[in-house]
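Only one chain is included here, represented as structure tokens and corresponding to the form predicted alone.
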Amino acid sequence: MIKHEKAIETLRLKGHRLTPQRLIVLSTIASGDGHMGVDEVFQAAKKAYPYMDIATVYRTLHLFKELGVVTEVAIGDRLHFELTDPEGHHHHMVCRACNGAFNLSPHYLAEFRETLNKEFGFEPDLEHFAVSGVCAKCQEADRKSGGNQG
């Protein structure tokens, strides 16, 4: 089963054109490592549509991330983008010193929406969350050069 197949069926529910610039875009987000770029997706895609412009691969994120099939983060002052994760959503944490973005479990806010409801009666959107510090990476390395990352 490829990576991508539960976004292209989500695409054509939705009543969406499978055209190939879409399913380039979405073949690059697949095989990527995760949290692309803009830039990092259009430079892709071109190699593989040379016809392939940037407003195309905006257009077409903009859509999937309105159809759920991929997820936004903002890393530093750049989105990312990912594949949704079919199995269930997940947040990130951003290390702002190196730009890093690392999965984070939903169930660790999981006791933050429960507090968050009774005490305040407020349901909050975490389905794209990310949280921002430094990464252990960072801290070690800012330790051992005796500076102040965060």
Given for the second form:
Number of protein chains: 2
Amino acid sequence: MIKHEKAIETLRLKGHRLTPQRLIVLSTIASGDGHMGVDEVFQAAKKAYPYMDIATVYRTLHLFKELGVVTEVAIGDRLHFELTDPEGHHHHMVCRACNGAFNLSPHYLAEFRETLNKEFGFEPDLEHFAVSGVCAKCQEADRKSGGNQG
Amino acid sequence: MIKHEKAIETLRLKGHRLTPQRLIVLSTIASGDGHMGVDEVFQAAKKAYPYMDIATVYRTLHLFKELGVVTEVAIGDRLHFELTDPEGHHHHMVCRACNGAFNLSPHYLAEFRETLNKEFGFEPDLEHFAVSGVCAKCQEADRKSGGNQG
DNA sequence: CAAGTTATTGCAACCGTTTGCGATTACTAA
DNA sequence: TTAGTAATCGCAAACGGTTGCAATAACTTG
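Based on the form predicted alone presented above, generate the structure block for the form predicted together with the DNA.
Everything in the complex follows now, all chains and molecules, and the chain you saw is the first one.
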């Protein structure tokens, strides 16, 4: 279950140093359940390594993102990160009411991408696409509590 | 050609005050050609009204956005604003190479919205959707100057 | 027009995130 | 194992953007 060993190998191969900070950030995210906020990662990492700096956390997460080791998801307007799904990319639907994030299979976007390509020659960045909205549960909750006052 | 008179009327009707700051921000955006960055608006507005504060610009733009007077577009990771198109909404394709923004008719997204609705009960926020990517011109320029070095 | 009410402002402090820089330390080669 | 080197770090200052608060001023009413 040491699912981040491949990530460590990637770091090595690309000539990046294996610092305790990087290993801790990695294992923090790996041990987390789904995506984590930056501060969440920072607080957890600081427990394991008290000198940990927030700037290092950001730099590390960006490096990991560049290497494809983690995936960035915008939840609300904060950045969250999760280990990249080895099964293949997925996208996210993020509920702005409960901040829940739901996976979205890439095939839902394939058609959209093709259309933009054909019609406009535009190549969209849809690798880590997230669409904001309201999930079914929150729509219902809103309906029940009388959400129609606008 | 005073295309922001309707906007002023909207402010009045909703009970908001017509301050010089608001009028200046509005006419700045109206006189601009397409969307403007926040600092662009701020600098221009400051010339007309030296006490203008950046916080006021943000507050004003957010108010206008709420009223539907202006539309927010994320260019790169900065916010840009433009007068809302009276002909009806349109979305944007934003080129991350040249920062150009191209209009995208809403019908390209209608199908996507319906699918999310039916399959997941998820209601996406697609009123002012912007998708990042690379436009046709920049793809070509990249091809010519040997962009395949990654 | 003058006085009262309260939305709005300018300021300054704050937020999350990024960056420059000198000190540290992971790695390389002997 | 030690010395050399450059990537990485911690720190602090800066960034774009937001917010609390006392002072101001746009509107209302008479």
